[in-house]
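Here's a solo chain for you in structure tokens, the form predicted on its own.
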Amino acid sequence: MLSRTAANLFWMARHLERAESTARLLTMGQRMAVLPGSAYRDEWRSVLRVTGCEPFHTKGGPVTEEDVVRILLLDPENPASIHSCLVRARANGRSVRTKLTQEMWEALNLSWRRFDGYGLSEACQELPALIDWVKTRASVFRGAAETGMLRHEGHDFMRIGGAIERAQMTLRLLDVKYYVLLPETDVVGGGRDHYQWTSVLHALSGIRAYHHVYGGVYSPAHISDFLMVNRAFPRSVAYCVDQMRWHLERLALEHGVLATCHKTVDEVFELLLDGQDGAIFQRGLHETVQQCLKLTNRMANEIAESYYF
């Protein structure tokens, strides 16, 4: 496979996957920003926090939901705004056209347009539709590549990039819940806010998995424990962690190499089968997401260097 084409495919799905996430966090910042006291906590600030997009604030004071809607759904000169991950996506898999199905194509092709035009109070009126509207046509695209793609390395590459953007989002939620958005006179490791807590399970769809699992006892380590080291919720860092070693390692296959990111993600493996049973939680959650997004982010460059992107 060419290098540019396994790069579209790479960036294809990581850009898809960021358009998703970042929808799934425009419905936790809803959920946060009507709780009591959510004006004084700034819980709108959180969600620019977790996507790095906190610079695109430069009017001062605390960010509201139209501040928000704006950065993070329309405006189409941040490159992490659902606008422009779809719109580069549609360009990655035009690339790559001949590699999709007609049904992935189809997704992709009517994604791309469809916030041109959109006023600002029209989108925050209709923002549960959109975020729906989102996380669909998300799930149509995997759906048509899970049903109809064939299982090359052309796959692999795009699972890879996928599991990297989902790992990071993750990742990042956990980190800002959990050390940006503490007060500073609260110890960490001591009480949590319920909702707070349960608003990150929402934003990943794993209200119900959770309670699957841990029954009715919501606590922050369970939560933490689920969201890193579970090896069955789709949405876990450790869950997305397996599909990459499972997709490098195919790749090694393929080609009779193996690279530096093959160890790297080795190595994030054995941070989290290191960390179960509440031991990320006591040793420092922050620094073990930290650690996390520091080695995915070498083993994303390291796919690219080994791989010629």
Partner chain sequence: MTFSEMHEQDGAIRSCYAEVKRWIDETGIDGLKGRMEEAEAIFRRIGITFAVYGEGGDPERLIPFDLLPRVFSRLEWERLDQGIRQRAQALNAFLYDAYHRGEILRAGLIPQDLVYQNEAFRPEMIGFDPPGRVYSHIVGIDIVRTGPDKFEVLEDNCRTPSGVSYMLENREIMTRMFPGLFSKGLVTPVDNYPALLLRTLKEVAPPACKRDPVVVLLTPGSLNSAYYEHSFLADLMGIELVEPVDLFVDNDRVWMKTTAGPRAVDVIYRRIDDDYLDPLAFRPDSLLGVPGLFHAYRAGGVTLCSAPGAGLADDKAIYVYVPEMIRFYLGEEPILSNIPTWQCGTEAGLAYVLEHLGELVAKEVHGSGGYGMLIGPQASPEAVAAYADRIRANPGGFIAQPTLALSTVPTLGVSTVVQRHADFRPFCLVGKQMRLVAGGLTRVALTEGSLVVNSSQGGGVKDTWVLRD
Second form
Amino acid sequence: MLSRTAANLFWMARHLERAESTARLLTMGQRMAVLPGSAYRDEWRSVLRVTGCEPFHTKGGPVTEEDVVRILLLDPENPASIHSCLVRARANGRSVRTKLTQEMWEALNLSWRRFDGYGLSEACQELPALIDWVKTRASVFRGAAETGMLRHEGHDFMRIGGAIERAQMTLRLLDVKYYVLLPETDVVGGGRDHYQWTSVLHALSGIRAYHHVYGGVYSPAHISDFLMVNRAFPRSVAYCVDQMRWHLERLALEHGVLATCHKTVDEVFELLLDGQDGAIFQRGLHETVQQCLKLTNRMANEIAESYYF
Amino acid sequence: MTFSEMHEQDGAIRSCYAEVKRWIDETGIDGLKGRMEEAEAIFRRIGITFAVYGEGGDPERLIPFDLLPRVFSRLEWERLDQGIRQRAQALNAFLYDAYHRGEILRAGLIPQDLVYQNEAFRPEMIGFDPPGRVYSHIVGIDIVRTGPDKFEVLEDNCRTPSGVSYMLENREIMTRMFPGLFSKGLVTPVDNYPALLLRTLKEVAPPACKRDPVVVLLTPGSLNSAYYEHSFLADLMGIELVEPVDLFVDNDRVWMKTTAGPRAVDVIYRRIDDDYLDPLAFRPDSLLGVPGLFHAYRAGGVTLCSAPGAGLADDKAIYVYVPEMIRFYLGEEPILSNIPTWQCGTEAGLAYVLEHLGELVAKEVHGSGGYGMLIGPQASPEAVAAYADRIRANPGGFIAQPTLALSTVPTLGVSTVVQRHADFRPFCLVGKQMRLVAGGLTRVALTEGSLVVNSSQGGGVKDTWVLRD
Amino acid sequence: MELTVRHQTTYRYETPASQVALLLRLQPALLDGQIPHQWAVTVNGVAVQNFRPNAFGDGEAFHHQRAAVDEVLIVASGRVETRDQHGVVSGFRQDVPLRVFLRQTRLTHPDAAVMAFAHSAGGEDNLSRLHALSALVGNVVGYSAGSTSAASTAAEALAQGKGVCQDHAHLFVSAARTLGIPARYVVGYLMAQEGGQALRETHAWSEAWVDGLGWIGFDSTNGLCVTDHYVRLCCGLDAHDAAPVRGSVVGATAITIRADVMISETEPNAAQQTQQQQ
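Having seen the form predicted on its own, can you show the form predicted in complex with its partner chain?
Below, the chain from earlier opens the complete complex, with every other chain and molecule after it.
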């Protein structure tokens, strides 16, 4: 397969996944912002921080919902905004149009101009509906790929791109919110309760799944276990890494070569395996998150190198 | 006197249209119109792929498809077939000569400056022998019919003629909708075109290539208006559709970047203009193209189809001399005639054209697609006067031809079968041997009396049948 | 005479290029009165081989690098044995139709002033007209470094009355073609002073066709025909067409280019060595 084709499929999936994850973060932000003391904690700022978009907030003072909607939803100049991600996913898809099914293409093609010239106040008003709409587009696209796309290596590259982006969003969320999940004795700041914990689960649409796994009790240890090492929850880091490993292995079989990225994905896998049963806290949640971010970034670069993107 | 392809002079149906006539009568106009809507729906379904490439979400208009086929009898086709091959052969012989000794110029049959000062002439090609001495591997010849036995060539297309996807799609739709029409085996199939094209491309691999040649189709990208055809042909031939960024040159070979590493390419069917092939060769201000591609070509590491500079042969000023080429290189009389053409670049030509502009069709030498053209009899006196000024300002840039009585073909009108003017573009493949599928693209002017069949000017397309009898 | 030449071109990129493609015409042809010895071309120390004749008969090679590069150093060096041919350039393939060299390009396109200028050159025959033209070019376009750019046209140089060797050659070929005389733009090396010197650039001059004699080299900048002080590299329809180095770079920003040409008469010991080695 042409390297350009593989790269476009990889990035198309990443951009789409990114748009969806960011939409989920906005939901979390809305929940957090209505909690007592939220202004004092500048909750919306953490949303910007998770997406690496804090530098786009230049006017000083606390970050408002309006700021975040402008920066993360609408701003065409911000490459990480939902608007930009949809435009870029569509551009990636268009240049490999013949490798997509009609349904996949329609899902992409319908979404990309949605936010052209959308007004800020309008967007703030309709935010919940817009967030739902973004999540639905991503689901429709995934569904179309699931049932219609030829399982050639392009499919593997697409799935790997999506899994990397999803794992990284969970990791970045934990990176910014890790203090919420620290054991009681290590509390940074104070003023922490189970609303904070559940908001993290909400951001990842994991509340119900969490209950199924751990029963009705919230605890920092369980939540971080759920998001990092649980191999059944689709937005957990471990699940995403399983996906990467599976598709990377298919690529290795197809090409008859194990590349550096295969070593790196095994490294992440073992790191998470070692973190089971609360071990992740002994080693340090924050350190583990940082290490996983570093390794997945490296792996993404190695994939580009190994397959001549 | 306009020749109606469906009718004898006395109004009787010509025998090659008997089957079409029977089908029209059997189905009835309402029936046909119903089927036409179905066809449009299918086309729109495929056509979505035409539309999505139009940037900005505004669907590109589909080229209208007319249900009623245009029919040639076996005898008519045999003559066309010979004439087309003869012309394609002479055009290639001319290109070889023009980039080598220039015998036809030395013989005084074509003015030297018309070749050596021509914008389409590529000095970089001088002295180079393309594999098989073929420059134009796909020759699209635009032909009009003006009588039962009279076929005339409107222009030649030697670079990268487009439209063959319509020939294939039109037949596909007709076969899908009216299997009964084809079940008797009366119509010669055209669906082997992609296989023949691939065979032709493989035949012209560089002599140094000892393996089954790797062929790719090079497209400018998904924004190009013919991208649909590029991807369609690449898919049907089972070859990679590449863009310039996918290729690089090293060690006098061309490589494509794949996930398994660089893979050598032997033949490039390029649908990119000369100017954008290689920024190091043709257009220094262009960032597009594959640096070093032309060098690799001259070194014999890859074959470009068509060869750079092949456009010289389809220049409208050179067109006038094609009958001479046929006599000079092949020692034969032209089977298909040229349309009498006045070159405004000559004193006598200019005087005649300016005097008779109101009766003539005038064209820009380098124009295409029906733009920049004047149809004298249909233009206002002001438009004619304005065009005359343009000619006076740059006589060498214009030619003029008599207004032709293009033949008409049956076309589905609002409430009846109507007769509309049409032309015809067959696609002749030139490799080690010449190949021609029995068919081509029939373009039809959908407005009554109109002589302009270009899709950009409101023309449509229809299936073309060559009967087996 | 034997000349020792070292021609060095350096491209520096502020951010490294991910891909560098070079088309090089740095191989002096073997001609009557021009015999290259031990000529070598390297790019970043790697020898460039496979020079092949292009359409005009000049050696051409392609070099490609796909790694991250922040500097490209192109060195062409060697010795060239030369003989004064009284301006006549002969000994190469002669299969390019002469009338191709009547093609004007964007850079040589004559405006009314250039046409009038061309016709102002008097003379009995083409040869004397060309001599007159060459002298006129030097007179009307004074040498002035930095007064024009690589994109300047013949007409602009004439209008401005100032220019460098590129402008002189452009005006000469433009005017010669206007008179119906095939002419081409030539790039090479010139040892302008006895004993040798360091130049910043390659030199440019022109060649025009005279029936019965063949191609004659005219250096309008110095008001003479080419001698054994000249080494001819390549030719073309204009400066762009005849560029000895053309590059295409991906990914780099802020490119700086520096060219150095060292040319001198070969010192006796070196010449002896050459003879011994032969």
